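As a starting point, one isolated chain is supplied in structure tokens, in the form predicted on its own.
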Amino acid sequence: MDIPYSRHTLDNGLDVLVHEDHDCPIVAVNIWYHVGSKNEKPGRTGFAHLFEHLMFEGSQHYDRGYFQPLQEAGASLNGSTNADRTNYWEVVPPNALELALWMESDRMGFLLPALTDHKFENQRDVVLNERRQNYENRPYGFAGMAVVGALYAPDHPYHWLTIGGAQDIQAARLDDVRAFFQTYYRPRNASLALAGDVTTERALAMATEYFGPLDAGEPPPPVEYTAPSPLAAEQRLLLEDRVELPRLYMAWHSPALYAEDDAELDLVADVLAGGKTSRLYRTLVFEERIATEVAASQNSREIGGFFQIVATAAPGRTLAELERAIARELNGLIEQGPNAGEIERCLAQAEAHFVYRLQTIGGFGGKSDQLNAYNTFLGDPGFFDRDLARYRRVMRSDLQRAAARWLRPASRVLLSVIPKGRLALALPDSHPVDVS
């Protein structure tokens, strides 16, 4: 898998990554920043998502919405914040890509002239509304806040979702969100990737002349956390939500993005979930009939990731006989492993996704996209080979020893979500939690 890239690093800091693709007449701009919601407080959550949409709002040479000029030139664009960065993205027609550049310098080296109260509390409103509707209002909404919230102490960055808390965003004010700007979205903390028709001296002069003025800024503090110990007893926790069925959430700690084991895991998780003839949903869904759904996965981070598995329980039947259920099939892959059969369709699937996501050169996941994902993580972005061959050198011994390893059932977090006011359908011994 070889995708040829070059790279150069601005005098301030930006990295600047450079793949040629001449196939296709456009152009990916693709700018990392390395902040994400772990570089939050306690008590100051939700400001690197709330700058996700304040950066679109306009800087100080262009004091309006970005969404306008780049479509109007041709250009599709977004961006997107999780745990551990932010991103933002346009592809373009190559006559547009010195637009692009100019706007992404300009946000990132002048946005805070022109970031007003009124642009702030605008976007505020707009962020609390995005937090109603995909969480507050949403079914089983919550049932994330309350996992991560058991899995991590307060203290901790991963202990809230990314979109934060709402009263830490209402008790925002424009002072601290300026500080926390000034501190992340800086040349020496980003990494710009440039794909597709444009040659390599082309971009590195445009780069250079549109963000190397910018200054460096300071280098951001560290994160000072390390991924966490498995939890010492199972939690069995409880939540009320306006739902029609209960749901059983199951987590624990797992592996950090790319650490030993990450890979394992995403396969146990395909293995035990991943499409209809997987184990979990065989059992679960079409033999058992006693849930409607079921998903597991490996949630990679960069500090200490969490596998999941989430079912749904059918009309009539209870949480307790998806645990039981979910614990047999688990045992059981620990015991005896993965089939041949299931070893060649999850190496199949994960390969296949592989190649899918860089069938583009631009956008969510793209080769832009991906060679800024292991500048950021890694300093690496040449990383593509050995990424793919962590999975392709994965044996059954290595999964049965990643998930008896990891998955123990003393240090899960149990989650039952259940109608209101129907508390005898969550699982035994389990304790209300408090989320909002």
Given for the second form:
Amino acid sequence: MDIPYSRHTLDNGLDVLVHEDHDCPIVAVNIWYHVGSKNEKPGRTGFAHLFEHLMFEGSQHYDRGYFQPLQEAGASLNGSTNADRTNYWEVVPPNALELALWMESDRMGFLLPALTDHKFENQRDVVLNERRQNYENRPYGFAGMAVVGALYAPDHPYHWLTIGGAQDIQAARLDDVRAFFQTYYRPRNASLALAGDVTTERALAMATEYFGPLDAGEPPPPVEYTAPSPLAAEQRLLLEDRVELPRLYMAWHSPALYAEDDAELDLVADVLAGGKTSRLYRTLVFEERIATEVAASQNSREIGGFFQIVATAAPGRTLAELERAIARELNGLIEQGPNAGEIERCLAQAEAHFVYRLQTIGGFGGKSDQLNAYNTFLGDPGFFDRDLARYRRVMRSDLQRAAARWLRPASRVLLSVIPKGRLALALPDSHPVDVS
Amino acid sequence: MTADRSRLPPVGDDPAFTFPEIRRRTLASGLRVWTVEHHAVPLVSFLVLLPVGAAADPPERPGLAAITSDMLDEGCGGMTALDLHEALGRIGANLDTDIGADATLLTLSTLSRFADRGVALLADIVIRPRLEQRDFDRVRELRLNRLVQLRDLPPALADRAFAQMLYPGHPYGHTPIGTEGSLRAMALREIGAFHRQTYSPARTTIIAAGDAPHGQLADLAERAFGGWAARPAESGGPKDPATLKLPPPPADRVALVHRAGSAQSELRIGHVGPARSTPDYHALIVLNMVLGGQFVSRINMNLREDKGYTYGARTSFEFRRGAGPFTLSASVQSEATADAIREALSELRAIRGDRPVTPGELETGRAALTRGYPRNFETADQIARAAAQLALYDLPDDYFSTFVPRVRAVDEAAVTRVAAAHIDPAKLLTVVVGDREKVAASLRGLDLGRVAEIAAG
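How about the form predicted together with the partner chain, since we already have the form predicted on its own?
And the full complex, kicking off with our chain again.
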């Protein structure tokens, strides 16, 4: 199983990846810029994402919005920013591929001449609304900020979420946009994947025509950070929120994306909380009924990861009960390891999910997005089969060892999110955390 | 070669696209088995469509259809809930249960090599749920807890209040999860009775789509579901929502759900709209594209890109067997709540004639629906869900092949006509979920009459 591709690097450093798939008359255009919120500085957070918004406001040679001509040609399109990268994509009928490349290359090369104060201020308002809608106005919406804030030191680039701080967003200026664009939105800092109903030859010719003339630019500065040392002691925090049911977040530092133990911890998360037969769901929700829901995830990113377990208390149940039950299950896994049935289930699911990932050429998570992920983070677009192999080769003892190594009680963050004014519902000895 | 940036490159002719063939069988029990081949990836999706949804809930039991569908995978055939999920996990299957106003949809996707096992499990789930007391107690408790949590979620509060306001005393007047009182009063035997009365082969369509020949897909479904016996007394059962009467108009046009300290106001504006069977369907979806169905639509460009009131605003006609809602939704800055409502109402009025759709807007709207049409049918799951629309809404066999020409045939006059016919400014209702202290005074200034207050949850 793989995603066959060819790679061609233009003279300006832009990687062009092409994957042919003629099953459906559509083509995916997907571009990754290797810049995200980890390229920001404290006090200037939220900028990479605000910038992403401005990429949809028009560029020098077509300055009437980015959506109009593409939606008129039958495209679907979007973009997203995370800590490590910013991606943009269009899925178009083959007859509109050239249009999509024209538009993508125009904003890569010629965004700034079309930028105005008005556009900038409008999108700053839109982003502040996005933040209010998705964080401030959402139950448990600040928990993610509190967790990464506790795991990472203030100068570590994963200390803040991609959405950024409201004050930082308000403080952003148009000049910052110019500098950011010139530093990061360069062909050599990008990867372009074209997938779908187009020949490799035609795709390459068009990509070369539209992106080839753009200036390579200077290499962007490296991200400076100090690798976090394991937490010296358990941290207990509490956050009051407008919620009905208390929720416990348990988090640890964990390996970076594709690093040793990353796949193992992914499977540990699955054994713990993937589906009804998982250990935590079965114990907390199914049998003891002390939680209404439980989730576990290995959140691996380019320069580090964190493993997280989240459980919401059933009415009348305490977070202390949840903490004890989770710790008991985790200890059981660390002491005895998973059983053969659990490994069989997790591997079958992992394999099926790799096949599910081959179903779409474009959009978030489609084949073009995957080629760019592998190329951007590993320099190897053909990593699909070896990615799957990371899971296939895992043994029971590997999960046991990885869990024992990374998920130690002494190095965890425990965050209690509790209804406003009900401080007694937090785990004992928790300190209020200030996020907003 | 240097790119020509003096103008956008022309877009040539649209690619030809044909929806894959659907082959149909009807078993002796009345069960319809439809198959669609899709060979891109070694996967198969089985979809079970039961045209019974939340509208079939008895008036005193909102939530019955949804909790019944939730109980299906809590043990079935000879398996406990954990046995079943262990079996699904071992083949890496994805099981999805989806309940709407008109229908319950179960989808199981799996690797083709496990198709046989997957469809057998799906048959156990649909036909032979165990429906045991201790599982029911647990599932009900989870649903009650979910209701508690929804009280904190502005979009859920808004959807619920909006349904109540649009459809008082009507089967469409509640969200599928139901109410606390109803869930608490429910007994397990009601679930059993609902399952016996409504889950029947004669009502059901199974769609198998994926990487296998028609004959094989049909045989797989028939082997698994062939033993599902038709029941003699199938004449009863729930009423078809297509035959429902319209609800009476509500007393108030604006309702506020108070949520202290809300960072934004969650808005719903709309009224009861047309059913899926309306002859105006194609013109209405073009209208919606122009009005609020995509990024460049009037509502989003006004409220987001021009005013900066919101992260996004949209409209939709939710076409159902009966008259479904027409809804404008947005989450807006608290201080801009009344202004956003005023702008939205003004856009809804204008498109009916004062500022009718322009040729450019018409072209963008039609193109957005037609030019990228093939991307709606990329995966087996998408294809199965598309085919299910034919079954649920009694659409003709050539529906997908005539879709593009029928949308292309919609002209400006048709869009303006259906806007005037199906959007009635005098009937528009508004729900606001927000902080009373910040919004109540400005809402009264909108001149829409009394602002009714609805309790959260």
